[in-house]
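Have a look below at one chain only, the form predicted alone, in structure tokens format.
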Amino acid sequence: MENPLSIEPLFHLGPVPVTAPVVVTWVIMAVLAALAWATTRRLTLRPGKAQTVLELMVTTIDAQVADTMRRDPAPFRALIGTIFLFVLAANWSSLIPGVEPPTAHVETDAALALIVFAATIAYGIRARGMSGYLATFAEPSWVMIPLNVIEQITRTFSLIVRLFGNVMSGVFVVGIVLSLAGLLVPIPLMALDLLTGAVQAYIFAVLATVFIGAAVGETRDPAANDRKDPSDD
């Protein structure tokens, strides 16, 4: 097993080194984009199997976002859904012989965490305004400003460590058992790794939802605007 913190580049694009995790990431992005295009280019009122699976995924993501944020999930659907599907596909890529999942390398996890960090700020400013978002760092008192800033950084770091540690450990365990016990014995561990990859993708997406929900402000019921207040009669 190679050191996950030290990767030799496969080739260079000018002065930029390109490593194996980057190439695998590009392939996963291309495959997900192709599947999305193929599934959505001919949507019908009577969905086939592929469209039914897609609609089920969208409905599940919307329900999770709405339950977590108590907001309309539409503005957050694309980001949270893409994060979940990419992390899931990246984790499960370890089942392909000769492929090491990009999420087993800290660079990929750091990039994902930074996307969540930037999205938290962007959504927070959009919902509250610049002054309103900055004012949240002084809640409940201005004395809490340093701690709130540190919290913003440490929870981003926790996303990196959680995903990196769990995926890398799974890859190491399967690799070690495979080298010692042969081809068939590690199959139950690979099935467990499949489950772990799905759980870690779900946890990462839910934490991203929680962080963004905290940034955009107090939660509210998405259907609240559709209900009439009896006091108005």
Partner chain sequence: MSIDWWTLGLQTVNALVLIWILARFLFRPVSRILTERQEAAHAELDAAQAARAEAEAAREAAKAETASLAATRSDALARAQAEAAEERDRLITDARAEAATLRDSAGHELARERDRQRHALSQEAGELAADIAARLMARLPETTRVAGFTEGLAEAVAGLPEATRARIGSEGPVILRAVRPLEPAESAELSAALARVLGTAPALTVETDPALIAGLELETPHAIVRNHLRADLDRIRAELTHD
Given for the second form:
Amino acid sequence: MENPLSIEPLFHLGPVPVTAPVVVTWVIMAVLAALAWATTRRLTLRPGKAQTVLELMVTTIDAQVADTMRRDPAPFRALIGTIFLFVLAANWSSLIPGVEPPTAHVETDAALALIVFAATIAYGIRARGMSGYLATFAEPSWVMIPLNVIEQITRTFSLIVRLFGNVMSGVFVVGIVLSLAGLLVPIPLMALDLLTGAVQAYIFAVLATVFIGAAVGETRDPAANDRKDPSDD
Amino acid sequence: MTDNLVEIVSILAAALAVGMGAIGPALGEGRAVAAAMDAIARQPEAAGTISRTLFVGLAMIETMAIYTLVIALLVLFANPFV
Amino acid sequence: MSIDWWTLGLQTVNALVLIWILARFLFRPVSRILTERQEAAHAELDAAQAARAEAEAAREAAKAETASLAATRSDALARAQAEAAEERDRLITDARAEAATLRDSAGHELARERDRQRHALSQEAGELAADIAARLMARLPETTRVAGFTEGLAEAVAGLPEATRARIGSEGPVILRAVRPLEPAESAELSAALARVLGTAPALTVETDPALIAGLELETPHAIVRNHLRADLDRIRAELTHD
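Show the form predicted together with its partner chain, please, the one above being the form predicted alone.
Whole complex next, starting from this chain.
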């Protein structure tokens, strides 16, 4: 069986080896950009069907972010929304025959998680200042500093592995079943794959929101304390 | 036999890892689903919120099993000792 | 496990580019249109609220107008009613007063008329009675018209107070009125009767007066003693009239 963990470059762009996930990502980017451009070209105050769907999507993302962070979602809307849309599109790209989702390779997930990690630090510093952000590592006391630093790394790592493992295992299982019984049998597993892909996209986006929200700090809203932090898995 | 002892042990380790690593998440998912059913039975009007939270929670718990699967695959395909 | 660092870098760049693209072409326009719609809705709501407030104010004004109109009307009505009541009272009072004066004057007129009639009647009755008495007396013998009254005159003189009786005859002549000239016998009898009562017989000047019908009348400067039918009839008529 082919090693699912390693990838071979399809072609070289100058000195840069270009692999299959990168190509698929480019296609996804092109499709998303074209869709976004086509649907937002003529926005009106009286929305049509496509605009209604878009607005519903944006409003839902806003509501989720605001619900989790207890803050104005405007600065985080693009990052969180793009992460969700891209992960969802990447996960569901496995429906197209011959296409392997980019998220089934650890590099894509690592790239996304690194972006989230960098965004966490950037938003944290912007919201609290450098010293204020560093001071959050000493909470609740200085003894916790190593643990907090390790937590930053492990939670990013778990973010990578969770998405990678779920999508890759789905692809892997479908591949195994396909090699055992070709026709129709993998369909339930592919359906489960779709569900898993959607849920994982949602979870990735929610976790990114939670991490950034924890970095920028809670606003003085007592209701925010009711919410459990789903990051400690 | 002794030539590929590491490979045999790796396969055994991968099988054990997946098998035993699936026990905990299975129990956890069972408890979660049972609790969610109980909650929906008590409050049918909150079924939407509960099932959404349940799916997310199940995915979280399932991630544990996925971790062991990743380890197993690492052992099988990216074994540093082979 | 091997990580392709080139792929990792390319994917990171890809993701960043995608974030920029979607932010530029998807999220910003959509959120802008959402904000615009929200503002438009707020403007509409404000306008609607203003319009409603205006309508409310207009309705309030109309209500106030109606209320003031109603108040004016009820005022006018009450005033008219009061005036009407006053007028009616005045009319009633006037009518009553008029009726009372009318009734009073009618009553007075009636009473006067009745008195007048009664007077006339009693006058007539007196005349009739005198007439009747004269006719009846005419049937009696001539003597009775004087002689029958001699004793009565004497008794009447005797009924006078002592002082009056004493002065009869001492202060001038006594006038005796009779219905006809007295016979000598009758004069003697009368003088005897008076002498018996007075002690002395006064000098009598006899006059005749047919109006007496029957009887005698003795007149002194201080007293008049009447004993004749005319006086009786007059007394009776006076008593009748007094009732």
